[in-house]
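Here we start with a single chain on its own, the form predicted alone, put down as structure tokens.
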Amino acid sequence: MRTKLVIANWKMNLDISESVQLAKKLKLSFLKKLWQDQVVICPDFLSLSSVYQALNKTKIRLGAQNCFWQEVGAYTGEISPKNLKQVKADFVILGHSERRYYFKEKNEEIALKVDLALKTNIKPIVCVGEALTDHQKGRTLSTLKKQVKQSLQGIKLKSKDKIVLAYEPVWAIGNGKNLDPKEVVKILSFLKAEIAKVFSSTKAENNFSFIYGGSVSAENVKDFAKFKEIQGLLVGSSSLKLRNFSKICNDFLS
């Protein structure tokens, strides 16, 4: 059975000391959990090293919230995946809807980032999802198809490469409007079929995990845990409180 994941995206909500404090609490809370290595914490860039130290002697994984598509060069303000690897980041979130909206990131740019992350031995968490207008006009599947195809354009997958594909309906992020789990299963199955077209059914099965994010909470997590097709969760605001996030991890991973 494929290993499930719960990924915490702390976004820009915590300062360094707050990030370290929460990481230390997670360490104590998860110390005896067999599923420690199925949890990924993604703090802001400046907190990565400190959070890594705070999680010392646990199997909790570390992820970054973005990276650039070049390792070195005159790219002021950007973050090299090579440097992320040096601070022990195993994962990186790419193409999040907030990056697409606020920073106008394009699918083609995301593909370049995915490619370099894989070459740096970092697992990309590639986010796709439709806006409210597309959802209301019945363009969900066509939007996702385009995002998947273009965000993975030119990627040459090796057998060791792993990609997490996260479906995050933009209209459901951070507002409590989570999608019905049965609908999530349909969308993830569609994404898996599209990945099989881009690569192959074997690679869709062996190289990809298909997860959901969008107002996942301690109250609704059990609804998503019922379906084996939902192989993981990308959690935003509910990952900022120890009690909520602990319950999400326990209910989904146990």
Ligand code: PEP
The other form holds:
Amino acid sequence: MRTKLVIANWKMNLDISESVQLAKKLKLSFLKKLWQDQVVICPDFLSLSSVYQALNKTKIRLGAQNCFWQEVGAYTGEISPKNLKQVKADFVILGHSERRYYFKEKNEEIALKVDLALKTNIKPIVCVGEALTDHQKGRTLSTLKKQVKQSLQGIKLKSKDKIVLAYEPVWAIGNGKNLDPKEVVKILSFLKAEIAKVFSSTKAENNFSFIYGGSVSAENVKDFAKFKEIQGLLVGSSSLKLRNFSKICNDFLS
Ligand code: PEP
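Can I have the other form now, the form predicted in complex with this ligand, not the form predicted alone?
Starting with the chain above, the whole complex follows.
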């Protein structure tokens, strides 16, 4: 997957009407932009349908922020990928560090979700990243290696399947302390090599894209855009303001 992506993770920051308002503004701002279909908006579950309608006649894509690992059944409170597909989500963020931290999501559970998302024809955006203590103690690569291996355990990739692997150092999220893009390039190349070991180098090349998230902003986006190895950006805080997000998309995708 070569096309660059910019993915907006709105988390639980906006209510339904705020989400619709922002989607309408994005629609106007991105009118005639050739890279529209390289932008993915991930609102909360309840806003997905309304945001889809607000973005009508654009090519902007829709993603969810999580899903369950079973398609149907007695799982009170969970959301099936089948329903995400019905509300037109093409992507789903899985294993975000906030879900790993607050909801104690484990790699094994994430692997089941990745598997079902792929079977439902939804592209998983699988998040991996080390916590501050692992970073400080030099355990970044070993942490990532384990996360990648276990979060993709048992996945049988078909040639049409696409997975977005997002490297998001936990200590760089939401605080303005982004990782130096040169270091990002090194980590993404490490991740690609790990994926090649788990699957094959052909699959690492054809079925995966490797992206970064963590305090990407309108101010620093050009530094990331310089590196072709950074195939996409996952953007949290800076995706909530039209001006900032438009600049990030323009600078990274144009
Ligand atoms: C995120 O939480 O996925 C993220 C990248 O957040 P931020 O851009 O705010 O660091």
